[in-house]
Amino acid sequence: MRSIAVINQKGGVGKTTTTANLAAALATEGLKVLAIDFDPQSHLTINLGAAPRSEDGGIYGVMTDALPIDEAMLKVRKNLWLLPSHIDLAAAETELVSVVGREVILRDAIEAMRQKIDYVLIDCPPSLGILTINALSAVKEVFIPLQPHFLALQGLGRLLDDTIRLVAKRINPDLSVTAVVLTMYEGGTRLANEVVDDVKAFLEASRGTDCPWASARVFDAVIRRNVKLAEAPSHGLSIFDYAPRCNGALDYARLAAEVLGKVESAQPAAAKTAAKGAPTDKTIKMSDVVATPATPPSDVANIV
């Protein structure tokens, strides 16, 4: 089994987005997926078209009341299923706070679904709390989506200081950073690709030292700007069902190809409907983003 937390601190650089629909995609190539809402918002729950329901236990049950996650999981696509979320979620926070063990509850539940399903997909909160802990306490890899911009590379910097390099310290050395993920991405600006330089030349510069994302890139496929990207989850479907023909649709089957390790070449089952020959998209450092080394803030080194 393959767990992947999908995370950034800063909100809305697509992690619910690529969660729900690299997931789908992977489902499409026939492997077994388990796309967890860890997000209070509830937005992959709505995106892969469940109602955030309390009463459905969901993830706020598997952290609280020791709900097993097949009990609480909806299958919502051929090979998919979703672990839903609710507001309630919000308040584990606080029910955890006097729980021993709080920061591995999702690993132990996890563990239990070694054997039934191929790829555990984490959609994290843009936050760095308990429910962050536990999500990178579960999974062996990280991917991190990042819009290239000044903001959402600061929020990379403090994520990969602050809180994955704290972790792989303290609770699990088996974590490491995978890669990163462009969204929304803008080919033709300056600043796009000036940023993405960067995060490849600091990535690149990591190589050979014992930090959790010294084996990390920047992955080729490359999600470009697309309305209906947006427009999908309103309708609760993946792109490949809103879409097929879209650069969307496209560019998430072409990440899940890479993610799965296939040659260039070969067309993804999840873009098989999509429309051939689809047109393409034609100052600040890491390294004085990233410090080295991190000193954690307090909230976070509380917690583990």
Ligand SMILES: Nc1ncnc2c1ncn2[C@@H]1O[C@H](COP(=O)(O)OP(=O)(O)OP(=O)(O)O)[C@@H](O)[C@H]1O
Contents of the next structure:
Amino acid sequence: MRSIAVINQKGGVGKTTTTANLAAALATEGLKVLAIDFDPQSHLTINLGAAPRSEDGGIYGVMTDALPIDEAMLKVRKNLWLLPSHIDLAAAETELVSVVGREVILRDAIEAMRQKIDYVLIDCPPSLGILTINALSAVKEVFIPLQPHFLALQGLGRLLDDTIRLVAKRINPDLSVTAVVLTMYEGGTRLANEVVDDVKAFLEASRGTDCPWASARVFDAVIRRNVKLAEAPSHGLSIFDYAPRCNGALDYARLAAEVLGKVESAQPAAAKTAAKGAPTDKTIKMSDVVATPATPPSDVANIV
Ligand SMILES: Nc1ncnc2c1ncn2[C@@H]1O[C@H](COP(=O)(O)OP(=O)(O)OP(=O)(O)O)[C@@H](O)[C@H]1O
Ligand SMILES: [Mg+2]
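Having seen the form predicted on its own, can you show the form predicted in complex with this ligand?
The next block holds the full complex; its first chain is the one shown before.
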């Protein structure tokens, strides 16, 4: 079983869109996929065509009431199960405050699925609290959707250095960042090229170290901005059901192929342009962002 947290504490970067469409693509390949909606906003639940219902138990029941996952999950497609969310989940943060071992509730619950499921994908909320820590404690891999613009670098630095490093050190030594997924990509813009170059340079610089992102890379498959990806959720459909020939479907199919190791390099033209981006007068580098504690201390240190 491969277990992956799709995480970035920055809001609106494509976490849910990536989780939903990657899950759908993997399920189409015949793999048994469990998609976990770990966000009280319930967007993944809605994206996959289910209604957020308190009485279903869902992930809230798993986290607060020891509900077994196979009783809490819904089958939403062939080979695809959803552990749905509901706004109730927002209360879990406070309800779990005095629970011993609250950081590893999800890890223990997922263990029961090991023989039944090939892929677990967790759509994390845009915050760094107990839910996110549970996700990072439960998985081996992290995918980080990143919309390439200036502030994205600061957020990424904080996520890697404060959160992922801490959870890996204190709770889950098996945790590693597999890759950054470039989302809402607008090829050819100078800023996008600069950010991508900086992310790649930063990841290269961490090779051979013992940090959890030492072997992370930027996926060759980039997700271009495509309005069909924004439309599909309102129909409760994946991009493959809603508009199978659009760029969004093509990009997520390429991403799935890369995740499955089916392509050596599926690098589309836009990403090639980015990778080759001409050197420019950059004002910020990933190494600056991570090395300098310019961001306030994360809450995570208080929790784990
Ligand atoms: N490649 C894309 N092109 C166009 N629109 C996109 C793309 N990816 C996502 N969107 C849209 O952008 C918005 C934010 O995407 P999404 O909900 O996946 O982000 P998120 O990181 O999960 O947000 P949150 O932090 O609130 O959970 C949504 O309306 C989504 O439909
Ligand atoms: Mg989301």
